[in-house]
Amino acid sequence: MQLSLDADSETPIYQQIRDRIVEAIATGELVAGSALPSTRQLGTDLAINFHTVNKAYDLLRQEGLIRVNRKSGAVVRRDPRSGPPEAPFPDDWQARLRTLLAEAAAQGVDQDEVRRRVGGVLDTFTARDLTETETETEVEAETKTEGARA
């Protein structure tokens, strides 16, 4: 996983980490299982200081999306694939959206406009999802005819 952070971005550093991994997790580069980098070397690898990752992870385990052990490190607990998401997650999250969906039309964005950018990123999502269908497709297809051969 590769995380770019915009050093002179009005977004707080812990933020840009939180939302990269949360977009890593949404095109499917990152799955439940997924161990991440410990607070320290990701500290180290974008020279920031690892409280700042530790309150990006702190967020992603309130938020649901990793689980934080001692032993193991931070694993990413639920992608895509994992099901409908916890309560209060939906409405949670429909107010975040409500917000987003204000600030555009408060700067005069028109429907059309929010819908055909929403859809096209949506579909960065599906697109990923799609690839790794085919590919596992694929793979389940060489699998079956390796086997007929043996």
The other form holds:
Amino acid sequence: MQLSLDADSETPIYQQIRDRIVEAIATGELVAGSALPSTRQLGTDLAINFHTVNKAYDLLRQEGLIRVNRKSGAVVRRDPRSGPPEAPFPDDWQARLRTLLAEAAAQGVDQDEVRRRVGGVLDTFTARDLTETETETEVEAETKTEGARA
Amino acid sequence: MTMPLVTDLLAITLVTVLGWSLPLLTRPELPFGVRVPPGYAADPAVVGERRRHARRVLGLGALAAAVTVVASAAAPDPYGTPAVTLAPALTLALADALLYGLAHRRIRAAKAREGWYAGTRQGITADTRLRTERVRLPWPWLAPAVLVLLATAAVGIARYGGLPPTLPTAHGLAVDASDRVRTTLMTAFAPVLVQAALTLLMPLLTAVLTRARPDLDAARPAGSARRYRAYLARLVRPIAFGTACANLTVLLLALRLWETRPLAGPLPPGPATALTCAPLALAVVAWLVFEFRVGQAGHRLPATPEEAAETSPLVQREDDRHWHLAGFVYANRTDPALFVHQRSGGPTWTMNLGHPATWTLIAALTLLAPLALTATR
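I would like to compare: after the form predicted alone, may I see the structure of the form predicted together with its partner chain?
What follows is the whole complex; the chain from before opens it.
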């Protein structure tokens, strides 16, 4: 996965790392079982202290998205196909979503515009899933055709 | 034309070609070791500085050659020692280095004056797959180097019984038949030991360097990562070829030290030394071919249509304040990287002087060098 950090952003670096990894899981770039680099390797590649990467991984671990152990390192634990999230997550997420949507309403963004933008973002998360499903279907169809010819 | 004059003119030509080509080897976004945003790689200030530098280097080279020829005609043998013989080339190298530094300062000044980074968002990018799915290096390319080593060892073993009581000594790649040492297992097989050290060290160094921080561009994250993978996979080839060439040079030197015909005997020392150098020259040619076809971090590899259209809201972070001496020395205490890609001078790496391990290594080498010199005397 490509992990780009904005040095001029007000968002802390650890939060940016956490956000990029969550987005990569949502778009299907990272799936359950995908390995992540060690904190030292990622720190070296991004020219930042490995404690910053550690902080991002710790957040993701607390959210249940990755697991970290000494032998296998950091590995993605959940992805969109892992089933419904655990109990407190939907309520916590809704509370954060409320604040986010309130920001749009407070700034005067039209509700239809909000729906359109939310839909656009959601489409980027499901696009890869659809592409993979289509590819799988095409491969299955080709296999069946070849089987029928044989 | 005397031999010292020919040597001087060759050295002047080599220094001039190197000085002229150095700015061409670096990436477009790093003219003279200065980081510039992608849109400014072809800025008139950069293009003008490139042209001015090329003119000055070629002019200085021509001047140095003319002065050397005139001085040689006025005083046919003004040279005493080999060190003095190379004085014009060394002076020229110093002048070329100053010209490079001057061009570096001018571009930095233009960048600061015109605010080239104003309004940009600076960032840094990493590709996690370069760590989790490592590039498989083509190690079989090292087979020729190992074969040359084994061949040298075999010739050495076959020749050892018939060696004279004393052997000539090597001064660089030249052999001095009048300065002789007693024949022992150590003196006779010294070339094989050198080859073994090279054959072990080069893959080790390659393995370490290919694990160094990838040199990616935040303005083209996907394209630069794909090209970096291709660059890593190809990097082993010139290194392995260079090791095989170096081993071949040592084999030719060993044949002269072991006084094996025709390298020692009918062939005069001059041509014999030139023949010994030939494989190394071939290795340099291979490096240049790699440099002009692949380039540092693979920047010369062609981009796919998707990569050419790739856009990013970020530009690579401006980090000139950590680079010193016209972009040749890197010192950043907050950067955990030990090896970083060199900004000037092709596909090479440099050590981060802000890293404690660099100073530990420098201290160890400073302590070990006198011990090694004492041991070899």
